[in-house]
Amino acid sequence: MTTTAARATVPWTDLAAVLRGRIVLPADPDYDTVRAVYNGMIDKQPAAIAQCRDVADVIAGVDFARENGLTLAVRGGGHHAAGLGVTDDALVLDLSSMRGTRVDPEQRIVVADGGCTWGDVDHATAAFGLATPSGIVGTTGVAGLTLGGGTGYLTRRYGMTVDNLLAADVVLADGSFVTASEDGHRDLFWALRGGGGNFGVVTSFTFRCHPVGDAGTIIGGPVFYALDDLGEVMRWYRELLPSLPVELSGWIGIMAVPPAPPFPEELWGRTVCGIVWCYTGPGDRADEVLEPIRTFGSPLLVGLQPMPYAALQSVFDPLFRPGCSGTGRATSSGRSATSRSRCTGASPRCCPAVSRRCTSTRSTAPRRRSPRTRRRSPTATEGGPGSSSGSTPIPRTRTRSPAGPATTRRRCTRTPRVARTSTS
């Protein structure tokens, strides 16, 4: 039986009958719009997309996929460069409608639903002068960044995003709902913190928040240097960063100056070396801490100024528009006959600040490959610290990827086939 014929036999009306959300099928006029993700190079054709409205919808989707032998993909923010939120011939659980947040300012905790972006979280926590480490782009999904680790302006001071994860609500492959934390299902909580996907569908995250700046106002912005100064600037940056207080961080890259205010018109479109700084300490120390930043070299622009932390977090959102590739380049997919490939080529109109972020110079020395080691977490049936009595082990198969760069990772698949459930 062909894949198309197999999809035609799936009783989609049965799933639609139990969802509060909507089922989108290939014949629907908005199918191409709904299946599109941030990276315009991704052109996947899922069998159906379930636009979930709540946890009950997620449970229904997981059960339906298992009972009908369907591959399951999970979309959070849809921002993942590899497009892991959509898969050919799969049932996609689209959580983008689940974007609720709740802040407890006394406990300094924020709870974010699985479809939230970091812009949603920053908006909620900013009212209390709080934040949690969360990348540098507000349109990034909470789920993908957290389950992959997550770094940002606050990482030097408060750790990675995953270090600030306190609990996660998860729908498992058997349709059961659990809360993973240090107090329960500790093995699952260990796996979620950096392990990525295939452990279940995370429907909400609970994070620890921290005070930033003076009641949420920080000092930040870009400092631009001529491209001819790149080597000198990067060497200075590499040696300066370890000596800076943890309240100050910055990322360095090569970028084109956006052709719009507040940037000076004479710099519009110019390729520069840029460092974007963020100081989150007390304002009365700002001049002392930022003095070496302001006085180094011959900058083309020093854009440091007081602003809400959430404003710095979202300043690059217009530069990383949907339809760009995972590297930040504008793309056009030759495989799709639809209008979903929204970029037509590398253009300042689409990605005026194309940059590849780096935090140190690349070494030219040969790379030594160390033996792979894999920490083994206890299973529920072994009575480990996070075991659940009476739980049924889920059979799994492990496959090793072909030999390649040191970044090659193993993947695990479970029954039902949950296709890369951690998506941003």
Ligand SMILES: Cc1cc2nc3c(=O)[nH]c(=O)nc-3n(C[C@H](O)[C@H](O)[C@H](O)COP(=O)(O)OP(=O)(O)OC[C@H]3O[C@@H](n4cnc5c(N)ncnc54)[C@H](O)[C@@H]3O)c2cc1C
Second form
Amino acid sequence: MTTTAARATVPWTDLAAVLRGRIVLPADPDYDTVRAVYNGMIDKQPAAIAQCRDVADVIAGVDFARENGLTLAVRGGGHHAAGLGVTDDALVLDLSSMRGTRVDPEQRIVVADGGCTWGDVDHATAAFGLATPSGIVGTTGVAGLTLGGGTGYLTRRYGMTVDNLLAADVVLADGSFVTASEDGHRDLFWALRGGGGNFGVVTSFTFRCHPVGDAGTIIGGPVFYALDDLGEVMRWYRELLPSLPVELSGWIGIMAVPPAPPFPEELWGRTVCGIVWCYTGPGDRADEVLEPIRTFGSPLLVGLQPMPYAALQSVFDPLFRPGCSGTGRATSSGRSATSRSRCTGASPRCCPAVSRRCTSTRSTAPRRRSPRTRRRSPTATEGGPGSSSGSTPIPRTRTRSPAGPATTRRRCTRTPRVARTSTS
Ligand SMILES: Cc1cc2nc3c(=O)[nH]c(=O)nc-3n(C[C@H](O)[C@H](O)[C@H](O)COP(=O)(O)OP(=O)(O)OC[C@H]3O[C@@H](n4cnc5c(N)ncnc54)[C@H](O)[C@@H]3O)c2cc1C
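Alongside the form predicted alone that was just displayed, please also present the structure of the form predicted together with this ligand.
Below, the chain from earlier opens the complete complex, with every other chain and molecule after it.
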């Protein structure tokens, strides 16, 4: 590991001279913004961050780290819960400026640069009524999710994200550039599909795409139930899921209803059991397939409706804003995976819709800060291109038991708390 004293002797100007992108050093005013990742609990202090613009920048960064004995970290979307995209005293290659996409609708493939978010890819493929399996939040990075496997709404029908990876361009530790696929560098291709981020820096991914819905229009949205119904709902969901056609998928969780349109105001902030559904089959079969969902139990809200697939993919982006604190646990079976997301309310980066409603709580809450934590200003990526204004209309149907105005409560009840118990 490079020490702080040794860092001072690193010839950063040599690297800056060969990069198209910028080098950000600890003395720079935006250092704290640039080093921040999604999880607000992560407080890593890299020696420098190279904001790569192209493959040549990545090669230069890898060579520079190797020649100067620096630890190298690679950052895609910055969503990793443990913050593995940034490391103390390392040179971070930040690929978040490399976000080009190219779709070949005839071959049904999409090529995405290494710094893309899924919002970038969904936007590009939606124009052709296509999609590739990914996660359920548009701001998650393509790189980290793919290299770790990747599950989402399309997984039941088309497999995991890695099952749809056709090729990856990779800069290896010696600075060489290869394309890994079934046709070449097959060992590397095997390792990339689930092995995480340790096999090189992926500068672009090629995915197989699939048609979804009727020309990209699917039927999706949340169905909310009262928390008292949780056990009954979960048992029903567990039994029902295997019998459903693969065109229908959903994830279930305990969540606070976002305090903003399009959700009905009487439900804002209420903690509910929710299932978010996505049906990607032909529209003329939708009524039949969705019948058991529409008729089960006593839902507070049935928000199922036609919408572009890309709209469902980004509808929760405002809930999962950078700066929230998060811990997670998952199992390979996916049957008992859990994750927790906690709003500290201490940062303007954290859940703005929540903070706006909880000002009094924030102003009195003690603020925990590690001794070396530097002040962070709102990140430039906040509400970035992958995010959405949450403008997907959700009809106010079948609501019951309106909650009282939660703004009077002492505690922040607007916390987007999701205990994800299963993703199908
Ligand atoms: C709000 C939220 C929702 C999520 N939803 C889902 C979901 O629905 N389905 C799912 O499967 N997962 C989901 N995840 C988990 C997510 O897939 C992982 O956290 C993933 O690592 C994020 O990738 P990233 O590029 O954003 O992260 P980063 O933190 O940038 O990177 C993660 C890892 O990949 C490495 N890496 C990044 N870019 C590259 C590159 N170009 N080349 C080589 N290595 C690289 C990093 O070094 C690091 O080790 C979610 C996470 C969050 C925070």
